[in-house]
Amino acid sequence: MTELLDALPDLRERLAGRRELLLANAVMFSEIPSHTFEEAERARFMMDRLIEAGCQNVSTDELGNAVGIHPGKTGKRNILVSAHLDTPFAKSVDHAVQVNPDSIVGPSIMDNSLGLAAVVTLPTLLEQLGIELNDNLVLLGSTRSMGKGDIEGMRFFLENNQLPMRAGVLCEGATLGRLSYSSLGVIRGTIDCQVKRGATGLAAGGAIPVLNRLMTKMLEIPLPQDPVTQLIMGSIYGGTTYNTTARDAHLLFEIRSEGAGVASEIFEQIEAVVAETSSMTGAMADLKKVGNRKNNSISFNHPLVRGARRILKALEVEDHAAPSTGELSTLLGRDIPSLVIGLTNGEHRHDYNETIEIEPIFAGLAQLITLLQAIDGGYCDVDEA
């Protein structure tokens, strides 16, 4: 491991000299619309890049996941390297990307075009750097990660993939220094309110006042401070215009908690609020659960986490733990030691002007490659560390 750490400064410099291909891939991924459930065009682009890089068994599965294998020297074990294909941006959004001397700006460049670019560029970088691994790298672009997708792509891949995984590394565009080795319990839900013509009482004002009362009641639900628990009101919409009483209104929300089972307890209280409000107002309020992820983790002292921290320290990057709300839960739930890492710094996540800094990317790539070398070398195995 010490030899790998000593080589990090030189590796970072060598990667900086190979920036064109990575940045070009990041820009091209970002300019391909890929809203959740509509990832096919990005998946085709990813497969093209994997084929060009000499990967084997490049294909998509029934849910549109794109996968290819960069073969190792012995190929006896497999490491999963993944990034999600989907974004929160609709196809109608202008996906043009602006490349500046020090930054790149555009929808999804941070989440998660840069992560995808790192995955598809990895085989070429390893070849140019003369780095050969014994393990196979299973390179995956997963679908249905965000919104109502509920990480179905990763779930399907793991349920149907025949290759046992030694470890998993999930690549996110930001933030450099992020280490996610635990996942929060998450429940996502929608509430749809509908009011019939001729309604009385509060419902006479339409669906929006009813939804407003629902939200007020939801915010009165006490949330524990320890374990940390949040109720996030993510989006509301309803009605058609200024002078017409809204007949429908909708809420998208998420409950997340560090405590096992806490999100379910909060959801049950929301069920009661919805039933009570519907009964009292005469409006129809329909609550649906559209996502459910369980708490999972490996320990702070797991060799994979320790190795990742040592790599960041050698790069003079401060590490910070950040529990994941994404696909990490599925991997850890299957006892695959896994991490989420960030590749650079950025801002405006999920805004139209998502921005990433170019210079830190090369430290992020050096982190990724060295972490894969450490896993390949057995430094991150529980019984060999």
Second form
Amino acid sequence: MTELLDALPDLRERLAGRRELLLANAVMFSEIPSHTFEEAERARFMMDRLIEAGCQNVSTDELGNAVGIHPGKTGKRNILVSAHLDTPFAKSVDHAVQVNPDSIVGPSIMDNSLGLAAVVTLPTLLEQLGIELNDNLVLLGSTRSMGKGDIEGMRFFLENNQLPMRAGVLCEGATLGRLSYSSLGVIRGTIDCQVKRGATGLAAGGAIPVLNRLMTKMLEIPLPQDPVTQLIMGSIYGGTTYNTTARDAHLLFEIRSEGAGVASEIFEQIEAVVAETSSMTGAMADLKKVGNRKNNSISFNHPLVRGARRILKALEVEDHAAPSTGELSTLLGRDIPSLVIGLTNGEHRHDYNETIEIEPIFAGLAQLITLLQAIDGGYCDVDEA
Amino acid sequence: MSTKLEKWIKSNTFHHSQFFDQMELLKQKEKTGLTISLCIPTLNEEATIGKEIVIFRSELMERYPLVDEIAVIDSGSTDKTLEVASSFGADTYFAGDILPEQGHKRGKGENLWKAIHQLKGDIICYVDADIKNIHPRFCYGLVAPLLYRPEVHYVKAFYDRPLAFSQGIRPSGGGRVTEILVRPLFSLFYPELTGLVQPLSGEYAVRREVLERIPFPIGYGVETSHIMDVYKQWGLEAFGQTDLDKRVHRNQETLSLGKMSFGILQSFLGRMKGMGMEGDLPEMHNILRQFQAVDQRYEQKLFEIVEEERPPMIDIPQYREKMGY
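For comparison with the form predicted alone, provide the form predicted together with its partner chain.
Let's see the whole complex now, leading with the same chain.
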């Protein structure tokens, strides 16, 4: 592994010399609208790029995941390298990206066009750098990662894919230094409140006061500090205008916890709050679970995590653990040692002016390639470390 | 519609998707031995120029080396246009530094004209810098017909195909100035040129031997006069046009379009005179009068718009010397 670490500064330099290849892919991904459940055009672009790069078995599955294989020398084992295709931005949003000397700005450039660009540019970069791996790289653009998508794309891929994975690396645009090797237990829910014409009591004021009471009650539910648990009120909407009592109101929320089963316990308490409020106000409140991810993790001392930390240290990048709420849970749940890594620094995530810094990207890419070399070389296997 | 025009539209109108296979295109380029320069004329385009350069360099130079050089020719930007373009590897030039003996005039046509002297390619592809949805097709879609069809010399871009609706043709087909000025003029005097969907589009690829033999108005009239000059010397068959689908750019205000129309009319009528097609046209004025309401009165605003013109590059001694003519 020392050889790989020693080569990092040179690798970073050489990657900087191939800047336009990566940036152009990031920009082109970013300008293709890809709202969750509407990822087909991005998947098509990803497949075009993988075919151009000489990947094998390039295809999509029933859920629209785009996948291709960069064959290794022996091809006996497989490493999954993935980024999600979907974004929170509707098609109607202006997806134009601005490229400045030091940064790129535009919807989804950070989450996760840069990650996708890294995945599709990998085969070309490895070829140009003369790096040959023994393992196959399974390059995946996964669908339905966000919101109501509930990581269905990755779940479906892993359920139906025939190739056993030695390890998984999930690429996110930001933040460089991030290492996610544990996933939080996450439950996402929606509450739809409706009131009928002629309702009495609190419901006479419409659906919004009812939802307001519900939220107040939810916020009174005690959350444990250890394991760290959060209840996130993500979005509320309802009604139509100023002077008409709202007939409907909606809440999107998420419970996340480091503790096994804690999110489920909180959800059960919310069920009780919804039932009680519904019965007391005469409004109809409907609670739905739209996502459920279990806590999973590999240890801080797992050779994959240790290797990733050593790579970051050699790049003089400070590492920080950040539990994931995304696809990592599914991979770890299937005993595939996996990590989420960040490729650069950025800000304004999920705003129209999402921004990434260009310069740190080359350290991010060097990190990715060296990590893959380390996995390929057996430095991240439990029995060989 | 004349049979000739119908035939031309059928044979010389392309869609960029026909040239999607850039590997094939590259092979064709190698077969012809032609070199290609991509020229982006600029004036204060820092918001969009970086993306254009990144995408063109990656897709047209590194991935498939279809283009031999990418150059930005600037009229004197006061923002960071040149700094941004250069940081992503474009060759950048101030138009005033090219052929200094010929002086410097401010206008897009000046940049296009000076590019002929500065750039090396047998084909020059001009692409505007203000395209928000930039894509490599804006270059390869225009260059490809020149690589496959030796008789084609000048390929124009068009976007947003004119679609037939129940009440006629969607007017946005060619842009406002095209539809209310240029197309009526062509319909009156050059009916064959009405087959060009967007004669004023800022994207076109042209063979050097054509570019060096036509004069260049430096202002708004450059595209219109090119079309008339190429038509006169090489005929309708020299033109091709490629559908590039959608182009997103800044929309101009109506008053700006008035200025553009004024410049185009000057060039158009000047050409008619040169071709002996006018009767007794009086001397043309170069003051455009527009009106604006100020409080309760209307105020006249005067703009001097002079369509100065550069001669064919081949008549410039420094160019002849450089090219060994």
